[in-house]
Structures are given as C-alpha cells and as structure tokens.
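Quick heads-up: it's one chain on its own, the form predicted on its own, in structure tokens.
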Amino acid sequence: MSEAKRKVAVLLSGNGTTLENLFQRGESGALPIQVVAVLSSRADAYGLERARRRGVPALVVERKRFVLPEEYSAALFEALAPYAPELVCLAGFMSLLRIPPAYEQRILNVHPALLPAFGGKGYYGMKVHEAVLRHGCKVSGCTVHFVDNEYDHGPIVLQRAVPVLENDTPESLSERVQAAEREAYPEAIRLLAQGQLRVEGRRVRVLTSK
C-alpha cells in the first residue's frame, strides 16, 4: 500500500462545505489526497473561493452555457486534463456528467440518502430529507458511490445510517446525515486512493490493505 498521496479534482456547485472537509483531512495527512484543482459549474460558488485562499487552482465551466450533457462533459474533463487528476470526487455538483472512459471507477459521489432509495434526477439537497420524512422513513443516512452516467446510479462503495428522530426537521436530519457523510466520504476515497476497492458488477469489494 502506498502512501504517495493521489492527485484528486474536487467538482462544485456551492458552498463546499464537503471540499472544506477533504482539505482538512488531506492537509492533516488522514487522507492521502493532494487537491489539485476546483471546478465548479456555477461562477458564483462559494467553494471557489475555499480553493483560492489556499493557492488550489479554481475553475469555472458553467452549466448554462451548454445545452447537452455530453458538450457539458465535454468541456469540464478537457477544462481538467492540464492537472492530470488520478481521482475526481463529486461535492454538492449538480450537474449530470457523461464519463469518459478513462474515468470509469475513478470519480466518486456522495448521496444524502440510503440508495437506491430517495435517488435520481430532482433528488439533492433538502430535497431528499422532505421525502425521507414525508415517507415516514425510521432511518437514513448516505451514501458514496461511484459515479456513472446517471444520477445516483453507479456501484455503491459504502453506506452509513443515522436514525430517522420523532421531532426531526429536515433541518435537523440534514445535519445527523452530514456529519455521517463526513466521515464515510474520506474513508471511501481512502480505499479508492489506495487500490483497496474492485468492482464486481453492481458490487463493490474492499480488498485488504496489503
């Protein structure tokens, strides 16, 4: 196993409190990751300027300005072939991507729910805790999965569940998932980053760390 940290892209819509999380986990050597580029599909996020305060170069390829998807990811990947990332981690990035097969089980997402519950296009955000809750769901929690090219839809690599509470707000279930998604999101790009995960199918194994 080696502990060569892998050059990783981090794609964004928002505020980017989860790139916040794998900074400080990569900067702390709990992570052996090394950001190497910011792209967000919105001009205005605020993850961006997280980027640029600590010198990580920070890229705009916005949505609107194309009508396909695959135009879309098109752009995007030629956008971050100059800074030859070995991984590509999804964080709150809202747009629909069409991977290239140099990519395949190289990008990874992080769900606010249980997939394949909750998933799927119009699923994100809060979104998700309202049905969970309108459902009259006792547990949630989320989940990282490999990314494919429909939402919500790739090999799922790990799940954490956190309780569904009697008095719960959306408000309130978002932040028990969140912190269950900052835990679980490191640790599945752990794996990935150190050769522990094969794909089988539908299925994911965790191979032992040699």
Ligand code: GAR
Contents of the next structure:
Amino acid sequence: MSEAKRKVAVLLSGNGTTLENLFQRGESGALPIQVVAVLSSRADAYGLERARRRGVPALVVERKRFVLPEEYSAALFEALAPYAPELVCLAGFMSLLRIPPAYEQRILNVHPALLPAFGGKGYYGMKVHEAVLRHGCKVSGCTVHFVDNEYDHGPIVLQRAVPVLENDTPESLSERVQAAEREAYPEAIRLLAQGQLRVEGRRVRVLTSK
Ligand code: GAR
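Form predicted on its own already given; the form predicted in complex with the named molecule follows:
Time for the whole complex; same chain goes first.
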C-alpha cells in the first residue's frame, strides 16, 4: 500500500534548487509529500518559475509591502490557508516569521551551517560560507530545524557535517553543503511527515518507526 502523502507548502525567496529537490523526491515516491503551493517573498524569485512549470500554484506575498513581521506573517499564512498545508518547508526563505499557534512544530527550515554557529540575521546563502571560511573553520555542514519566531533558532531535527578543504572558495563549500542539504532535508521532512519527531524543550527526539 502506498504511503499517504502530506500536503506541503514551500516558502522561498530565490533560486529554488531546494524546492526542485523536494519536487523530485515527492514525484519519485521517495518522499511521501505533495507540494500544494509555493510562496515567495519576492516577485522575481526563480523558484516561482519552477513551481509554474509543474502547474503548482506560485504565490507572491512581497516582504517589502509590509513593515512588521507580524503583518507580513498574517498575510502569508492567509494566502496559504486555501491550500490547507499540513507541513511548511522553508527553502531559502529570507524573512522572519511569526508562527501562528496552529503551525507550531509543523514548519521546518534548512540552514547552510552547523547551528548555532553562523546563524541569525544576516547569515543566509553565500554570506554563511564566506563567514565560515573567514573564521578558519575546519568543518561546516547543514542544520534542519523547526522554525520559531527567531532567525535560525528553533529546535534542531538533524545536522550533517562536511569538511572545509584547504582550497575552498565560498562557492565550492556551498556546493558541498548543498549536497548534504539535498539528503538531510528530505530525511527530516520524512520523519516529521511520519509523526516520528517529538519536541522536548530544545531537544527533538526521533521515535522509532512502527
Ligand atoms: C540553501 O542553501 C539554504 O540552506 C539557504 O539558502 C539556500 C537556498 O538555495 N538558506 C538560508 O541561508 C536560510 N538562512 P535555493 O534557493 O537554491 O534553494
């Protein structure tokens, strides 16, 4: 019997390679999800085009039209409501959210560093890898975490480490980290979709599957 697919909304602000990976995993049956809506904080995000190509609703709620995160979040979750997503995945989404109670522990983010290092306001995309190299770190990686009302802060679901190599540039490090993200994010989404995560304070327990 095939697994029931969870309805997922994806939020993004840019290129959307993370979205593309989730589309592929969902379509191949490797991940029990169906992307029901894609929402961008910018009208020019290429990720919107990836959604349109698949016939998936591509919504724009521009961050620049709102002042406060509260106002922005209210508009964003109102736009998502008709699609009734069970889970929300951030995929290069660059705005702060205020999570409505109904969405607590239903929103995940992937960050391109080992949190709590190199996270928080201003740490996104290539800026993270530049900072990791500047600091002289010997390892980096990615973190999948629940989203709360602070940047890159909610309880950590899983992390994957990658080495920082002698001749790395921000671009080469980014490629290695994104390869780790392409495995780690679906793995975490699967655990959430299958009800295998239990949050205890800041710690996320993985329950063994039945
Ligand atoms: C990903 O590497 C993701 O980890 C990062 O943005 C990239 C999005 O790439 N997210 C953050 O930095 C969030 N703080 P994409 O647009 O090609 O999916």
